[in-house]
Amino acid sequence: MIKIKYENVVKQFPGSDHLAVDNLNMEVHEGEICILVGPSGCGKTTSMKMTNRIFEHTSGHIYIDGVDNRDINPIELRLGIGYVIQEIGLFPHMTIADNVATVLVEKKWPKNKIHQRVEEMLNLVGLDPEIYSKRRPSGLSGGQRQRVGVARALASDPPVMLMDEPFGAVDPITRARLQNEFLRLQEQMKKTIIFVTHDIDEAIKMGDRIAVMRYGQLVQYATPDDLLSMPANDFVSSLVGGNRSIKRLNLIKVEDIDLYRPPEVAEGDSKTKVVEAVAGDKLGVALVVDDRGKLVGTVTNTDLKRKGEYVKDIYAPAHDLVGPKSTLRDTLSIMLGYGEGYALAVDQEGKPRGAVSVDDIFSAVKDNE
């Protein structure tokens, strides 16, 4: 089902002699993430902002659920569309709870319903309401503030979301985690999303379809796989760049491959018992789990040389962890960052699912060429 349709859309700003957006024709289906990507000044942000009429288009039509957006009151239109920006735009004088509730207050929701929804949203994005509700934005990290921005955009349960470089202002590791968390949420929410980025790797990882723009024109509109395998012209080819096999790792998630399961040991197991487990493992590692089955660390031959009678005395804390939604590109980056030949996968509860080795990544690339 078509959720958003751009039909012959043109935007020319007053006083400018060129078109910011030149005859844009594009359809976005319900539940899809549509990525707008291209160099600065290509028209991607302008196209997104015309969707909720922050910018009014010069000519053409933009339909949402078959209704021309010019026939919708602009305030009602914006209140019905979630909006996340790179700078996040939290109100510094307001608590986190009040920031998340902004649109709900504008919509005049009852106070008890607002309180319940705010708690639900903070839990959804991994911020404990008891810890974060009364804090101010200045007391949060960049990644936490971005999570609050996402929670605020989702609070009124809008069917459409606009996201303008939403993860661009955080460090690469936090960015990858936020991307993975958002993709996990999207599997549950099935929102229709217009997502602007200048990063082709992010576009390939996040998008169901990618719109490549240049000089205000739509150059190619394709799935990530088609974009990598069949770039429309030299410009798209140069934007995608070399090492397409590496970029394909953004299309494959940890949950898509068969994982090897190293042996598991308990914190209270004896060192003597673990020697045999480590020696018999092809990666030379045993996974240490606590009494709830959560991964807490690993034991290798190096750890076995430490003094101590029990696993709890010698194990190394687990650091090279990935989730089911992590891409193999993320996984490879973690391996390289920690200098390991493998990364450990855990589920949402932190319980081990297995290990991803370098050989697993090479095999996945070969299978998907």
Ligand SMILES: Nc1ncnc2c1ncn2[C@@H]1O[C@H](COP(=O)(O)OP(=O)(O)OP(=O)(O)O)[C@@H](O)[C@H]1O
The other form holds:
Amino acid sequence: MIKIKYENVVKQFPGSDHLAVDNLNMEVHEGEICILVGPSGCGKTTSMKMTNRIFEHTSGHIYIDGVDNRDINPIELRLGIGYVIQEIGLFPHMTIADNVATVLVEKKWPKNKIHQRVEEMLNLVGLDPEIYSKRRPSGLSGGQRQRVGVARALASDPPVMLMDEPFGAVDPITRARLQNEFLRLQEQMKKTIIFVTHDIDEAIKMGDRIAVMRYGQLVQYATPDDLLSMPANDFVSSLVGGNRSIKRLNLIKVEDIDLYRPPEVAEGDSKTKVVEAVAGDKLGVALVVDDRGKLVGTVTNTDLKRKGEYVKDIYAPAHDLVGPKSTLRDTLSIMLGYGEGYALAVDQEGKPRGAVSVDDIFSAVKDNE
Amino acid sequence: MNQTLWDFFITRQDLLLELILEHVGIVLLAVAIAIVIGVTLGLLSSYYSALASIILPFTQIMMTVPSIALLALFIPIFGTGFLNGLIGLVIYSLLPIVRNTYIGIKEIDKGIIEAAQGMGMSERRILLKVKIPLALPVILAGVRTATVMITGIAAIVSAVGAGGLGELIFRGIARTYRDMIIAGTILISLLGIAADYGLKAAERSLTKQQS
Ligand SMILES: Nc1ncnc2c1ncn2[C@@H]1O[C@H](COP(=O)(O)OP(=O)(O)OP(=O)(O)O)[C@@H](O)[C@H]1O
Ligand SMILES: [Mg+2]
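Got the form predicted alone; any chance of the form predicted in complex with the named molecule too?
Once more the chain from above appears, this time first in line as the rest of the complex follows.
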């Protein structure tokens, strides 16, 4: 089903001699993430802002559920569309809870329902309400602010979301984590999302469909797979980059491949038990889990040289972990970063799912091509 | 403090108290009126740039007119007395309040306003819930400047018969009664300092609340 449709949409800013958006024709399918990607100034933000009428388009039509957005009262329109802006734009004079509650207050929800919903949203984006509800935005890190921005946009459960570089202002590791969490949420929410990014790796990872823009024009609109295998022209090829096999790694997630499971030992197990386990494993590693089954560390031959009677005395704490939504590209970076031949995968609860080795990555790429 | 000045404070305390109340009264009333007019003008200017380009220079020019001349010019219109003095003080308080309201609103991060719009807030709601609260510390700083400034200028409105501590200075000059002049000056300065401290503390607690 088509949720949002752009028909010959043109935007010329007053006093400007060029078109910021030049005859955009595009259909966004319900429940999909549509990525707008392209160089700075190509019209991504402008296209997005015309959707909720922050900017009025010069000509053409934008339909939402088949209704021309100019026929909808702007306030009504915006209350139904979640909005995460490039600058985050949290209200500095309000608490985190009040920020998240903004749309709910505008929609005149009762107080107790708002309170409950705000807690739910903060938990959803991984911020403990006990700690963060009463803080101001200035007391949060960049990544936490972006989470709040997303929580605020999601609070009223709008069917459509506009997200302008929502994970732009954070380091690569935090960004990968935010991306993974968001993909996991989207799996349940099934919202129609327009998502702007500069980063082609992010586009391939997050997008169901990618719109490549240049000079205000739509250059190619395709699935990530098609974009990689059939770039429409040299511009798209160069945007995707020379090494397409590496980009392809963004398409495959850890949850998509079969994982090898190294042996598991408990923290309280004796050293003799773990010596056997390590010796019998093809990667030469045993996974250490705590009493709740969470992966806490690993034991390899190096660790066995350490003095101690039990596993808990000798194991190395786990660091290089990936989740089900991590891409093989993320996984490869982590492996290279730690100089290991494998990375360990855990599920949402932190329980071990297995190990991803370099061989797994090779064969996954081969199968995918 | 010398003995005769001290005696003056003691023996004339009833008069002094009355004049202090008069002085504080006219200043507070003038500031209150200036807040209503000034904040309104400042807000309107932030919406209509054409209006801003008239109002801001106009208040600026009014400031450069010497206060004694302004009050004298008003005599044919408002006569002498309280009303004349009050209007003069209101005009002097306007500039810092109008300007700070305008700047306070204009300096708000564009992203914050846009986020508010994008959330579906109406312009009226944005003004009440976002713009005014965020501009408040800056507006309050303008109110403080205005209050401190007209606490001093209010000494001059006594010349047109509007009362206040300026009476002491003018009567003292007429009678070459030095202690009376000094007493008036000290009390006016103290009032100015008190206003400055009080409003600064209010600003500070507001900024602290917001960050
Ligand atoms: N409010 C505005 N007034 C005038 N021109 C504007 C305005 N906003 C954007 N433009 C112009 O429109 C064009 C497209 O800008 P837009 O913000 O959509 O780019 P973008 O693709 O989002 O870039 P970036 O990746 O840097 O965010 C640019 O040439 C820009 O200068
Ligand atoms: Mg942009």
